[in-house]
Amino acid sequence: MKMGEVELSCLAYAKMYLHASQFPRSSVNGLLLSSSPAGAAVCITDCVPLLHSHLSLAPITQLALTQVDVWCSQTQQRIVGYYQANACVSDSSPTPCALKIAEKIFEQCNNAVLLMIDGEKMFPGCRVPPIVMYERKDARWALKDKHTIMLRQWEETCSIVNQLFSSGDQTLLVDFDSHLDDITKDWTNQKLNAKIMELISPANGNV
């Protein structure tokens, strides 16, 4: 991968999509993670779904960021970005809350990305990923050139997401909000991750 390129894994994309689909009338957000070392390119390997209510509530966001940061350091991962889907499907522009959290992540990761989910393109069979990505350029968040964003095996990824829906597995997704309501729920989503990885293996011939 070259300088400035971003690769989004099937696992990260599937979980973001399930999160936005699980709460279609709410704004949702989460953190983008990478298990590859810091370098010129960003490989987003996983994500942590955070909230589906009170996105701008700073104390909850701070608590989530701290806990995810600790977990990342224990699992050799790092926070490389932020994602958000707005409640209004026709609006995929970053909110002040999105910019604020992305800014916080940028302080720790100088090639952090801000990813907005485009609700209007979130339908089965969509030929392009329903995402809009921003990068930090000249002290502001600017739209990223879509030729630098890679989602390999897009058709297989869509097929995996459809399989998760048809088997009702979107209900396995736990965000940090749900964990705060019931602390026995696992916000690291190990169960769902295993399920997705199981579907990825035959699709790609490798994990």
The other form holds:
Amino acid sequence: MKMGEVELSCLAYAKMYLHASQFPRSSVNGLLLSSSPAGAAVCITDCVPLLHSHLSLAPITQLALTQVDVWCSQTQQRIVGYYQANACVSDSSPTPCALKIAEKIFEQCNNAVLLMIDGEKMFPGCRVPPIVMYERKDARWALKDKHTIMLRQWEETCSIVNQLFSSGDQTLLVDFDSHLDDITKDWTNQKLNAKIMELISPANGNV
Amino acid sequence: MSSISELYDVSWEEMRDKLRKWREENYRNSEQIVDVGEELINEHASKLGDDIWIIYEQVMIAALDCSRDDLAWSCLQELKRQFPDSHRVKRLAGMRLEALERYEDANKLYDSILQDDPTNTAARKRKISILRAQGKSSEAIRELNEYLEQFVGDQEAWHELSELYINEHDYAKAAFCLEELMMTNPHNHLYCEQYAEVKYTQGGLENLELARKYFAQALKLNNRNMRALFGLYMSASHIAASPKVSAKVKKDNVKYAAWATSQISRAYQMAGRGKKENKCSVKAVEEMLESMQITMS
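Go ahead and give the structure of the form predicted together with the partner chain, now that the form predicted alone is out.
Full assembly next; the chain just shown is listed first.
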């Protein structure tokens, strides 16, 4: 992978998509993780869905960031970005809250990305990934060149997301907010991760 | 495709009662309501008596939520036939237009209701919802403030306004709305906890102390509110770590934080029991609490 390129794995994409779909009337957000070592390119290998209410309030966000940090150090992952889907589908621009959190992540990771989910492109049969990515350039967050964003096996990824919906497995997704409502629910989504990995065809090896 | 009654082995009476429960407790589980309600209407309409009209209304709104315009339309037709001049039905017609994003037509409908009956709160609130859906937050806020000057006891409206202010990062005004809600609903732990979160977000020693007090209050009202427990832990920790506090205040807050830590640990230990899959989240909390204690001492 080249300098400045960002790769988004099927696992990360699927969970982000499921998160946004689970709460269509709210804004949702989450963190993007990488299990690859730091380098010129960014490989987003997983994500942690965080909130679906009061995104701009501090306590729960701080709590979630701290817990995910700890979990990452336990599992050799790094926080490399932030995603958000706005409640108002016609506006996918980053909110002040999104910029603030992305800025914090940038302090620890100098090629951090900010990913906004474009709700208008989330419909069955849409041929284009519903995402808009930003990177830190010249002290501001600028739109990333689409050609530097890699979504390998896009068709397969779409098919996997569809399968999750038809099997009802999309309900397995737990975000940090839901975890706080019921702490027996696992915000690291081990069960859902396993289901998604099963669906990713063995021929591809690591995705 | 098997029916709900077959899949879940329930009688039509149980389905009707479930719908009533969801209606009374204001659940927005629209997909379920559509599944159960549609079957009830199609198979058992004659048995429902006068209940059928409120069920049509409930199912129609749920159908709009699930983009089932076919079902919403047929429910609306039944209601229009039975109650031809009703404002309540007119409002439902307006909601359908909103769902189709025909906001101008919806507004015209609501305006005609208001011309007939200027005190119709439902129509006024729908107009505000349209502003919100269109992303016109400042206008929605302005209209909602005007509405509340007239209808000062409308809890739903106060809460909606607090949400709007939070989205606009106007925490002082959000706090004011939540204060109104806490005054009229002193036993509601959620309002206390949300108020505490807003105060914490505003920051500064005074706000942190207020936050801690209201997190504690929320816990008194509901000792299983995890957000309040974590909030108490975090606010007490920050206060204790502040160079501006007296030794006594520091000591007290260290005590509160320690208490919160033990409660959190206990809760997670109980949650982790027997469930292999959430061992990860349990471990993360344990380590987090440990590391935060080290930085505090």
